[in-house]
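First, one chain by itself: the form predicted alone, in structure tokens.
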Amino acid sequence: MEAYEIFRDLAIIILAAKVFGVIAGKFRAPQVVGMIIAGIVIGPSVLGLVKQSDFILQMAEIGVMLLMFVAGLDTDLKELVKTGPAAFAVACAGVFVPMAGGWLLYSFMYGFSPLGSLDFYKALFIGVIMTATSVSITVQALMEMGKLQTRVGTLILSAAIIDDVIGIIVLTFVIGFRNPDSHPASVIVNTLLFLAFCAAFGFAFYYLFKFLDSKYEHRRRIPILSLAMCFGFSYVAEHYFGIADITGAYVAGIVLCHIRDSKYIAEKMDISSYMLFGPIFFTSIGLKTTLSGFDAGLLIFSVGFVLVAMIAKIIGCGLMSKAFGYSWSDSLKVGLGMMTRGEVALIVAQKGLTLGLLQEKYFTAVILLIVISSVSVPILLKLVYRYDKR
């Protein structure tokens, strides 16, 4: 590819992502859904205007790092401590029930594999994709109904934050075990060593940035240094500990989430992510999605994937809420509120593709899950709340 052709591809990607993102917003769907559809339309499956390339893949990888870094910056550790055992238990159920459901779905359709085999981890990874929760749509629906600050709303929001933290930890272990030559003890040791590294260097960087923040508040050098820290943690995680690089980016965000300029850093990161790297990442998902291989078997799997992913959240989170004294109606609301999926599910799927744990054709199922859950959850929540008023 000639260098100037990159600019043509970028122009098409950015324009298509914006147009389809706006259209998705008109239908009250997340803009990321529109961006993914844009990738399908301009990609080899439909118009063939843009082909996947190493350049786009590398730009998309930067987009993933920025998204996970901002997710870490938006994490409220103090709020996590306050929420208590109920939110933690609901989050755990929201991770491990869907993960088991995903493993069972894949195993029933394609055969059960011996523990520790590569196929076993491929089946388990399908479950890992299901663990992610994206509550932005749920929060919007609860805010419209004036229910966000209620006991149920607070539980959903807190559990969703913890859910993503646990999901990233689970992803770290599954990726660590993916190598047939890996040993459980070495994976656990590497993970613990990485956490020790994060604790030691995290505190050092926290106080360093706190000092810089006091001297140079709202100065651009703070976001620039934080971005270097994000990439540094990502590199160290993958290169020295065999941990997913996205885990390093997420931890870097958590380290800085309580400095005074954390929101300022997130705003600066959002500019790059919103303008360039985010659209490239989400559009690249569409570029990878091949509709030509979509047959009856994949359709059945996709339908099963969506149903298992949604129902597992309701069962796991709902029953755990009930165990903590919530009514059946409130427990159903919690389960429904935890059902939406978004960016994190895509990031996890992208990581699985890179590592050979996921085939491109399964992105179709992930996209369907995001679209259906995003559209259905606000409708279902409003119906449940309306029923309560009767």
Given for the second form:
Number of protein chains: 2
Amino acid sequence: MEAYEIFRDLAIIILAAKVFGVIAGKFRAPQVVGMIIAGIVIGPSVLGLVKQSDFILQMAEIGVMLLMFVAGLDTDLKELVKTGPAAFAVACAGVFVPMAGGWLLYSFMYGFSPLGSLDFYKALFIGVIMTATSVSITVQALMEMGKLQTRVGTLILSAAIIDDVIGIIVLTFVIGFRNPDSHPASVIVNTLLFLAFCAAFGFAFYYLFKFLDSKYEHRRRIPILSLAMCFGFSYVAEHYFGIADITGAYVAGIVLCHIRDSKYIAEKMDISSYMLFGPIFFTSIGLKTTLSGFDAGLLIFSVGFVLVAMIAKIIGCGLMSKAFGYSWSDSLKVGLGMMTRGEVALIVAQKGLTLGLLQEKYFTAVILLIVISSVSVPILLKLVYRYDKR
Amino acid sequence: MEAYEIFRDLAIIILAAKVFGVIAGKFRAPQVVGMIIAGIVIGPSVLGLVKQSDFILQMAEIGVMLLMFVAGLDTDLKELVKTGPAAFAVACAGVFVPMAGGWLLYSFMYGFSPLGSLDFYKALFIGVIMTATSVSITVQALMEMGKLQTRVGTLILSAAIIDDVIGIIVLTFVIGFRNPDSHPASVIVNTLLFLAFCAAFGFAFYYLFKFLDSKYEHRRRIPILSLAMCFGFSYVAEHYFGIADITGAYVAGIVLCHIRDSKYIAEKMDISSYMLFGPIFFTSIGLKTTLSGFDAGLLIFSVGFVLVAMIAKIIGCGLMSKAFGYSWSDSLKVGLGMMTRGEVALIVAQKGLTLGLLQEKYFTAVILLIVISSVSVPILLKLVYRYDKR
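Switching forms now, from the form predicted alone to the form predicted together with another copy of the chain, please provide the structure.
To see the whole picture, the full complex is given below, headed by that same chain.
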């Protein structure tokens, strides 16, 4: 391939991603969905304009790291500690109920496998994909109704953030244990060592950046060095501890989330992300989605996947809210609000694909979940709030 | 190579580029020079931490397109027309005198080759590298002395911008003619067709973006779509017309330089560029610079290259200014101010490398020219201005 040929792919990807993203927005669906559809349309299944290549995969990987890094940067650790036990409990229920649901669904359809076997982890991984709430759609819907600054709104927001942290921890353990030859003890040791590394280097980098920040606030070197740190943590996590690289990027973001320039860093990362790397990542998901492998079995699985993923959040988060003294109506709102899934589900699925825990064909189910949850949640929330007023 | 291994290279490149860039700044040398040195240090010649890879090359290529696109965006076509014939004449002299000088230097050292032979174009290409003035160092020096808004300052600035345009045109022709099998007629036809394409699509895109801008000013879609356009023009130029991809990116920038959001687009491009792609490009130059091949012949050539490149600008631009009625002292200032070279020289050299018109070892000479010209010009300008006051 000539060097300049990549510009052809890039031009088509960026253009298609943006056009379909805008169209998706017109239908009140998230832009991400439009970008995935763009990938399907320009990819081998439909027009065949762009093929998956090593270069696109690597750019997509960088996109994933940037997304996770920004997710970490946007975390407000102090706020989380304050929101207290209710948000934590709701988040836990929102992780473990869908996880169990996903495992059950897969096992019912393809047979139960003994604990610790590769197939067991494949089943469990279906559950892991369901764990992460992507709260932005819910936030937007609540904001439009003027309900974000309520007790329910705050609970949803805090729980969704904690839910990300727990989801990452669960992912880390599932990935660690996946290998049937790996000793559970070594996985735990590796994870503990990684935590120790994060604690030691995390604090060191936190103070280093705090110092740099006091000297060079809003200077380019702050986001540039933080990007180097993000890539460094990603590499170290995966290479030395066998922990997912996305965990490393997320931790790097959390380490820097309380320095003065954290918003400034997030802003700069966001620009690279939405200009180039984000579109490439989401489009690449579409590129690998082949519609030809779609059969009745996969259809049933996909419908089941979407239903389980959505209902499990309502049951888990809703009942836990009720246990913390929220009314039935408010508990339902929390459950509904936690139902939305987005890019993190794709990122986790992508990780499963590279690790051999997930087959490519299941991406269709994940995409369906994102589309259906993000389109239905705003409508359902509006209905419940309207019913409340009567 | 595992997917995550690229993060190791990226972390090292970004960190080293920034650290050496800052150190270069302390010595009042341009950051670019620091980044190239970073590449030499982390590359195979010294520490051997990072090796050139396809991925790094492709990222560097994207970096080059972004740099050229921004250069185009920053052009002020209307201003250029106003500055009139003096700036145009100085720019022409600043392109053709160094070009002749480079060709003579190479031919004297390695023998004269018949017009139209590959070796003739290799010799000519040495001259082409010398053509583009990078005026930012001069601008900074003049600004510090409060001399930018003078007749001399304006002339230098305008001439340097026109000089880029002429340089690109010359590069386009030299590349077109390089192939001994290519008919001169077909090169001219191709170039004319490309110009026709630029005129037609350039106007179409200009009005399209003007329309988009009126509806969506300062919205993300403007820079995103313009990036797609930049890559599209790069690809079309090289693939369909055999014109350098950098010319396509530069033209795309010029097409958009007068829409309302041009500064907004340039700003967004600049962020991706300085965060990631720029450092990778400049470091990759260092990565391919092997100090082992350095011998007496190359040393003599390099010294000659630097001297010819610098003196040719003084003679060409200085004499032309004198012809337009500037005093001897002011003419000298113009010549000195036009002497600085920067990233465009590297971009041109890089293009020559991929086309087989330049050997890797000559990069050393180009780097030396950038270092020496950018360190010496501010000092020399200050001396001339101080001498003036007496």
